[in-house]
Amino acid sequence: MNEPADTADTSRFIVTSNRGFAAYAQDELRLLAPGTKFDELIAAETYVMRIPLGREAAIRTIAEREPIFLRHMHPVDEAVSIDGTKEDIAVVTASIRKQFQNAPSRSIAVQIRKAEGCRGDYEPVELREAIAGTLSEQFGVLSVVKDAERIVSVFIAPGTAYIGISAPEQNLSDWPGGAVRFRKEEGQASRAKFKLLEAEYAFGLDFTRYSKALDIGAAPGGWTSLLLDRGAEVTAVDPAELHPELLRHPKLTHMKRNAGDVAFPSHTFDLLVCDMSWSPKQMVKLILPLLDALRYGGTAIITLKLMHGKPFQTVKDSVRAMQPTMELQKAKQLFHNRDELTVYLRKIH
């Protein structure tokens, strides 16, 4: 039986955070729509939202307040009974097609999950391939990876397949689940680098516009070696050695000591970022006498440490340290975040 989801004032999505952060994310939607419900479909990860919204004023709401813990989310469309067996791929394919009438667009990305131990007589694969060759062949639209004008979404749970077709923006992330892949380069200085490109895609931000960027906590130099690729230049404090490759690199300064023992002219740098394994609070107060150095307007991304189990608290505290000299834009736990979040803030003082 195919159950449609939508209705004037309810709605429902699959909705995704980082595993064990989930409750932070209904709480933040339960803040934005009291009422909202959750049926558990991969444990303290993925879930089926149900949203006292339509569908296009529940999108609208959680863009407006995107909050800091949801990862990702799909509208479901339409909800069909499946039974693992190879006949799943026509059931879903059908219900797709029939959906896209209503919503065409000339370039697709077709995005397949499941739930965690759930199996059938078919891969993902075969089932992501159908759905693109039966929207190629009826409706002449381009299957992509990337850069799609609509996203075609399908969680696979045990009975039953959540099926949505939204745009990539409605989706938070346009990337399956959320979960942003970056393919590790040979030399690489560390797996953080993918922390700060994650950052740049999420807050929008071109790391090519920044020309000197000051970079705290900087070895092993995965976060210096993206904006040395990125064209800035970069001075990076850390009395722990920087990887080989990077000091050979024209544009990079680097000064090996603790960042609470170096000044900087007032207004030298246009970006600071910081990555240290070290508690919000204490961060938070070796950063403060460096924020001179950054000019007006210029941006700070920041990793906060989530130490004790007060999230919303760490951020709060954290932004209010810096005010009235820097102004929160944005809070993410990114997909590349473990026990921690991100910020971006800009100087406004």
Ligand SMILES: C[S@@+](CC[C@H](N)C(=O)[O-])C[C@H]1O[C@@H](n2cnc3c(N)ncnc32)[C@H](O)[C@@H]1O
Given for the second form:
Amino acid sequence: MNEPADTADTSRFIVTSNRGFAAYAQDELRLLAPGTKFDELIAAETYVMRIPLGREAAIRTIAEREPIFLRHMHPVDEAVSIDGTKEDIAVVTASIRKQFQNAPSRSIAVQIRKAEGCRGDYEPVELREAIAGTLSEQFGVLSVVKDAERIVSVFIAPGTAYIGISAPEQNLSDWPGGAVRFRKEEGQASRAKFKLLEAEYAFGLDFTRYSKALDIGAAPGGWTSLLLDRGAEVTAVDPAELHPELLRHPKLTHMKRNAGDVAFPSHTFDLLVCDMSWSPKQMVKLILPLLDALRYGGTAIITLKLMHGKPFQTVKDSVRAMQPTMELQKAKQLFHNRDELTVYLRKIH
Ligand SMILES: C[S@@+](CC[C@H](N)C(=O)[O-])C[C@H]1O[C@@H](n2cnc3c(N)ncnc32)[C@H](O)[C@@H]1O
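Beyond the form predicted alone, can we have the form predicted in complex with the ligand?
What follows is the whole complex; the chain from before opens it.
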């Protein structure tokens, strides 16, 4: 039997956080809409959320005050019963065909996810191909991986497939489940580079627009190498060694020093990044004297390590310590963050 339909005042979404951090996202969502309930699909990561707001109001409310720990969401327009046999493919495809008539588009990305240990007689790829094939045949829709006009999401759980069609921005991320995948390049200095790449994407930044960057805690150099790739002149501060390939770069200055032992003229940099992996308190103490070297309007991207399970307090305290010089633009736990989150700030004083 299919689950009860949503009403004008309640709607369902599949919501995903980094593994282990879903409880924080749930706290944030309950604060936005008291009475919101969650049913587990993947422990501490993915849940069905029933929120006491209509679909569009829920999307708007969440977009206006985007929860730090909510990585991805998609609406559930229909939840259909499935039994793990190949019949599921026809059942799910029929539901999507029906929904698609109400919200046609020229291009779609079909994203299939499933609960852990949920086995069936078919692979997700078969289901994806069947959906894409049907929509192409019947509506002439182009199926793409990125930059689709709409995303068709299917989450397969034991006994139920949760199906929704949405615009990419309504999902917070256009990657399936918000799991952002970058291709690993040859000779890449560190996987940490992905964190800054993801921050650029998640915060809508364009690092080619910055000319002078200061990277605090730069070794082995993933962030520095990205900023050099983007054309910035980079001053990298770290007592540890940088990747040898970077050292030849004409736009790099490596100061092999502790962040507490360096100083720069006022307003030298338009971008400051810091990924020191220290206690936020210590990190902020080291950063504060360096903020004078950032131009007005300049950007800071900083990772905050989550130390004692009080992430909201950590963000509040760290940001407050940098006020009124800096203004928080956004705090987000990115897919590539582990026990940390990333803050994006702008210098306003
Ligand atoms: C997580 S790693 C940074 C990785 C870097 N973002 C990358 O992409 O390769 C942290 C770095 O912070 C540096 N660090 C820790 N304390 C520091 C301090 N007081 N001053 C400067 N660097 C420091 C460490 O030496 C270490 O290389």
